[in-house]
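Below you'll find only one chain, the form predicted on its own, shown as structure tokens.
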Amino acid sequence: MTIDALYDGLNYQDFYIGKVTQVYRSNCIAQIDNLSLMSDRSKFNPSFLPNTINNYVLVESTLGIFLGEIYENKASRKNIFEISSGDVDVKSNDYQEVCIDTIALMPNGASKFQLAGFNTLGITDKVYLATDSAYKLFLASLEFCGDDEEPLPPFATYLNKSKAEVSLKPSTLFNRHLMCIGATNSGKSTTALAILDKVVSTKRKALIIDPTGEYRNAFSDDEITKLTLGVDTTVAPGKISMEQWEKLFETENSSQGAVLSEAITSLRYMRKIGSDTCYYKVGEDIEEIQEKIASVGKDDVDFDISRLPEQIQLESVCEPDRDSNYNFKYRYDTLKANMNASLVQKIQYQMTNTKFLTFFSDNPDMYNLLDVIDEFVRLPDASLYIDTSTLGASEGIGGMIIDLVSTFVMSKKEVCPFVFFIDEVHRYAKSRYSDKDYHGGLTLLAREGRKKGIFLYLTTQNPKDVSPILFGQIGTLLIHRLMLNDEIRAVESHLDDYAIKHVRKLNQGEVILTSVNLLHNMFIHVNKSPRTQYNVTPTL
């Protein structure tokens, strides 16, 4: 492609500004010959400001056409007003220079930009201000995956090029997983919905887990199947693994986990023999009880979860000395009862939420969560929304549901590719009572899910609250304004020096998009979606 073709019918000589006078390995300096273009404000528009920096230029070289970004603009005159007034009396030692960072190269005969690599500019190469159309071509060249893939509709505009829309291919955003990061009121939720809008409206599959109900009316019933846990959707207690129960009730140590396991196994035995009462062990023969508990098989999974607090109290037993007939019988252990008290209180607290017991049931008149997800992963065009807000704000139940769903979808052999969106993933980071991460199933999904076509889309307020293993699997970041040093340090390996300096300066809705699938970081402003979203911060 020639320099003339890049200006799409315009006279490219009208955009000529000067020639390269100094060349370095990754940048150059050009002296301005056309001072009238740099000062003629009648030609200025929001995306074309040649008298400042962050503008893009095209450099005509023997190797092809270089794209560069102006990062420094300086004039030699002490009285700058002489230049702005268009004074034609230019002295021989007056000059204006721009410093240009070399970004990309379009080799001779090519139609797309690529990284400049070790290629450099030359002295006297001509420099032209780049138009929006030339920058759009650069945007189209940024992506180096999914060549035959249809891009998503535009969801943002470039910050310094208001007419250049950002329209990326799904693979660019999602094939190495996507995370949206930002402090409260930075525009994180708006960005999340803007991209989800384009995914759902173009009939691509999405599984949305919403812990706050923020997106409950964002999509119509025709676009997406909606479930509300504890209201119209249940899951059988027998489908939950012992590790997931520990996450749900946030056991503080291994002893509490063991007691919880014993209590659940006892209730499973009672259900096996057709009783929904608790299993009383005090005064009973130890060997006889152990034989009965051992009879619980892998198919005996159901139990009455409402009896769990009482059963944990009944597990406070120990083995005494033998009686006169050399028999062992359980006796009540006050020390164990005191140790189990905090676990009983946590479970009772969870159960005070009436939706909790409704959710963990076998109600045939309600949807079964895992059955619906099983159907979802097999249908090519279906999307699914799951509202978990009715189960309360507990991190335990949220972490358990994420782990349950992640493990379940990973167990499926045949999966139609989909985007797995989890809002406020930091809610499921760590227990309030232990240091155990909640990302067992989620980390497995991040590592192995791409092979099955499962792509994560996560939002979080603080990247430090996310498991380092999980964060290490994220290849694309949408970074909103961050203020704390530890937050910025968590993402600095994804950014260059210029971007790091501007993280604190981003306005609401402004984003740094960085990805392993892009040639260059992008500074964009996300367009607010017209869909309904309950994220307005109330005022006093």
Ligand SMILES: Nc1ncnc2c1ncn2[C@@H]1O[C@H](COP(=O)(O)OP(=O)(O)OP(=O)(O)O)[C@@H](O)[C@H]1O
Given for the second form:
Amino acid sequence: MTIDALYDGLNYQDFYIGKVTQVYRSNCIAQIDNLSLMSDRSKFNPSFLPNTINNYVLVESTLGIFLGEIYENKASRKNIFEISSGDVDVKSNDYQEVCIDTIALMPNGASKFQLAGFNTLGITDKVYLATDSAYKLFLASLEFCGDDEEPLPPFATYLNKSKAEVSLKPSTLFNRHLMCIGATNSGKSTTALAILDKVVSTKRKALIIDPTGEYRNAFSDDEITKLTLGVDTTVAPGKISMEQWEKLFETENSSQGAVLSEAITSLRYMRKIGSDTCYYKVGEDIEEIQEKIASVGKDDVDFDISRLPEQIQLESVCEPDRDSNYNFKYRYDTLKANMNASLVQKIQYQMTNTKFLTFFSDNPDMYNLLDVIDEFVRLPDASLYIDTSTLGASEGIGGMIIDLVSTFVMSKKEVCPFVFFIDEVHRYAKSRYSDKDYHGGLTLLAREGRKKGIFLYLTTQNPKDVSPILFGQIGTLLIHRLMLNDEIRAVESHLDDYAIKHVRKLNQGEVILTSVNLLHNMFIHVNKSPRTQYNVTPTL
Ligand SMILES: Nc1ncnc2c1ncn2[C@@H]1O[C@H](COP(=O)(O)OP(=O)(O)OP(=O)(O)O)[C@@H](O)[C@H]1O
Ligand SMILES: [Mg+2]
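Condition change, the form predicted on its own to the form predicted in complex with the named molecule:
Following is the full complex, with the preceding chain placed first.
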């Protein structure tokens, strides 16, 4: 494309402002020739402010046409009023300079911009003010992937003066997983709903896990299947792996993990023999008990979870001292009992939430969580919403559900591609009790899910709360306002100097979008979706 074509219908000479006079590795400086153009703005669109920075210019060079951004604008006149008074009678030693950062290049013969790379401007190259349409052409060249893909309807506008609508292809946002970061109240959930709205309303698939219930009325029942755990949805305890139980009850060390496992096996044995009591071991013959426990097969998975605290107490047994009486019966062990006390208390506390017990009741009259997910992954345009807020806010339960769902969807062979949205993923970060990483299933999904068509969309307040492996898999970030140095440091590698300076200054709903799928960072303002969302901060 020639420079003439870029000013479609206009005389490009009208936009000429000056020539490049200095070229550096990281920037260029141009001297303004056409001061009358710089001072008289009446001819231009009001979005154009030539006396300041962040304007765009086009530079005609031998390599092609560069798109540059003005980041410094300086006049050397002693008396600044001469410029504003429109006095164009310039004295020879007075001049105005602009510093230009080259962002993109349209090589000769091409019709799209690409990254400028190592290409630089040359001295005496001519500089023209860019029009909004040239900038929009640049925006249209920003996306690398999904050439034949239909973009999502616009969910935001650009923050620069062109105020163009942001309409991105789903693969730009999601194909290397998306993470939204920002301080509390910065607008992460609002942004999430604005994007999910476009995903769901264009019949793309989404699986939404909502730990606070704030999206419960955002979508209609026709658009999405809604599940509320412990209210209309249950799961069979037998489907939960031992590791997931440990996560759920946040076991503090391996001995608590072991006793939890023993107690569950004992209850599985009781279910197998058709009894609903606990298994009393004190005074019983050791060999006999071990034989019975060993008979629990891999199909005998169900048990009565409400008996778990009591059963853990009953597991506080040990072998007696060997003496000449050949007494091989279990005796009560106070030491073990004390060690298990905190675990028992934790489980008892969880069970005070009646929804918790209902969730694990495997009630056949309710939805079965895993069956619904199984159906969801196979249907081409279905979406699913899971409200986990009813089960309480503990990290254990949330982490366990994420792990359960992640490993379950990963085990499926045929998956219709979907966006897996988890709000406030920092809730499922490392446990307070152990230093184990709490993202086993999620990390697996981040690593392998893309090949199956499972794309993560996570939001978090602090990127440090997610495991470095998971964070390393994220290719696209929506960055809201961040205030703390260590949070900014965590996203530093995704941003350039300009963006880093602005992270603290973003208003509610303003976002820096940075992605491996984009040519350049985007500064956007997300348009709040009209759908219902329960996130208003009450006033005192
Ligand atoms: N783009 C926007 N336009 C208008 N209002 C917005 C926008 N983004 C956020 N807000 C307002 O800001 C408030 C907080 O937004 P939101 O709940 O999305 O923040 P958050 O980052 O998710 O906070 P938290 O971390 O506490 O969940 C809401 O009242 C919301 O209406
Ligand atoms: Mg939120």
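The shown structure was predicted, so the numbers you read here are calculated from the model rather than taken from an experiment. Only the largest set of C-alpha atoms that superpose within 1.5 Å between the two forms is called the rigid core. Residue numbers count along the first chain shown, from 1.
- Annotation: Cα of T532 displaced by less than 2 Å between these two forms, core superposition.
- Relative to the superposed core, L63 shifts its CA atom by 2 Å or more between these two forms.
- Once the rigid core is overlaid between these two forms, V23 counts among the residues whose Cα shifts by 2 Å or more.
- The rigid core superposition between these two forms gives a CA shift for G9 of 3.0 Å.
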